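Presented below, as structure tokens, is a lone chain in the form predicted on its own.
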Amino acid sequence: MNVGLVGLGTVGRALASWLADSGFQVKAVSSRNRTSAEKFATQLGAKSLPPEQVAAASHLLFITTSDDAISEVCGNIARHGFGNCQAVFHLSGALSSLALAPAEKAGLGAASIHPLGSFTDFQQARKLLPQCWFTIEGNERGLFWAERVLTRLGAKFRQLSKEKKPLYHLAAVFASNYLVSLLAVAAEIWEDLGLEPDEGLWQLAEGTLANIRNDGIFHSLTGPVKRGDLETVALHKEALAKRPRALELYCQLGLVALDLSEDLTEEQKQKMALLLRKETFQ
């Protein structure tokens, strides 16, 4: 089965190794680098090629650019006509197949495929992709082309609607960019007190993401909300009084806890909340 990858970062590189490793031809790839594509191409046995002559080249054509320039992209290669491509494939998590109109309107096959993991170079996401759960949605070909893919990868997936797309990428977001934000805060009054991260800080972080894996999100919460412990609680805000944006998360998050906190008196509760919305300390 032939196929062709239109963009060349880290996600479109891993991916393309992968396929390659499993069987898939990779007969052409495209980056708006071309030094840098001519040397990819030649390591995969593939050509280098203009984007449109990547898709006349495939009968699978992914288009792994970045979600800006998804419809441009697909749209550039419709006005030169898709040749015998049978299907066209986005990795977006937030876009649906939507992005990809120009195809579908051609009659071909249209779904995006996204990889629910967190890449950071090459060599990290060809280790990881394989190990990472997928969505995929689009049209009916498009669909039928993307589980066929996917389990000749042998890759854990699952099926989403369009609308459903944009929430799917949000909680994604949250468990992991917006972990990333949490945690630099962290780092940050951490290394104020004159320590490492990795003198105990990653160390329980890591222990609440296996507690949670194990026993679900209500039995590993703790700490002073689930407790009901407002001078603790009082303690932090004091502390977090020169740190405005972090008191600010404090206090949201803070909230989160307390609907999670289901051994507090709806008294306890109502004190808790009312000292996690209060903007002074007295």
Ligand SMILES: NC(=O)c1ccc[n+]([C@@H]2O[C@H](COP(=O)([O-])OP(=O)(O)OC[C@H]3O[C@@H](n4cnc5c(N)ncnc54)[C@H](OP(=O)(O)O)[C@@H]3O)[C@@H](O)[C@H]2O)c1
Given for the second form:
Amino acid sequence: MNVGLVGLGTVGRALASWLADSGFQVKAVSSRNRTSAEKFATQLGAKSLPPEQVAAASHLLFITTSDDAISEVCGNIARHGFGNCQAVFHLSGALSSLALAPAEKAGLGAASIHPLGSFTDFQQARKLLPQCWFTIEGNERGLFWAERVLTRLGAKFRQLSKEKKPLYHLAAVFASNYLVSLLAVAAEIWEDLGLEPDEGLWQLAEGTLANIRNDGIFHSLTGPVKRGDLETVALHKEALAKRPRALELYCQLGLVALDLSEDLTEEQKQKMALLLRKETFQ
Ligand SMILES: NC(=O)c1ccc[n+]([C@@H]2O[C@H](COP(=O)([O-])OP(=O)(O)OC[C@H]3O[C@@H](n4cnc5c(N)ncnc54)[C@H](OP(=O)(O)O)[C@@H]3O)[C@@H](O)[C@H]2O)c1
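Pass me the form predicted together with this ligand as well; I've looked at the form predicted on its own already.
Everything in the complex follows now, all chains and molecules, and the chain you saw is the first one.
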């Protein structure tokens, strides 16, 4: 099966390498930066060509550009024709296969194949991709080919409808991007105390994630909100008086924690909710 890729960033290069190592013929690749595309193509034994020629040389085309460029790249290729290409894929989590409308209009399979991972560089992405869950969505033909590719790669995947993609993706943002943001708040406070995050903070976070995996969300929550410890929460709020953004986050997440605190009485819950919503610190 001949495959081609347009967009040789972190994920595009890692995917191309994984496909090649799994027996797919990566025939041609393309990227805006022609020098690095040629270098990468040589390493892979592929050709570096303009996008429309990549499509013509491939049965399956992966548009692995940044999200903003997917529609434009697909539209530009459509103007030249897709040749023998059977299906076009993109890897965006938020966008649906509608971003590939010109391919669908030309009678091709069109699908989004989203790897549920956080990829920071080529080496890390190449290692992580085969362990990821993938979420696929698309037209019938696109799904057919997406399933064939992922099965051959030995990847775990499930299907989702177009309409659910934004919700799906924002849940992933909570679990990854905003987890990083949350830990950045904790690390900043830690460093202000003269401590390194390596001195216990990362271990705490890793232990919490391990607890969630092993015992589930409800069983993993500990801390003052769950205990109904009003004085401790008041003390925390006071300590955050000069950090309004962290205070707001603390209170909002405290309310989420309160929803998970099943052992508290209604009265304890009400008092805690009041304290978390209160703007003063007493
Ligand atoms: N990174 C992640 O954690 C992650 C996770 C899941 C899914 N994804 C998805 O994977 C896709 C690629 O993301 P990425 O992280 O690999 O992004 P990236 O590292 O920024 O790479 C995107 C590449 O697209 C190329 N490009 C942009 N516009 C182009 C155009 N008009 N024609 C040809 N090439 C173009 C750029 O090429 P040049 O370098 O040559 O300019 C760039 O290297 C996106 O759809 C993203 O949503 C990413």
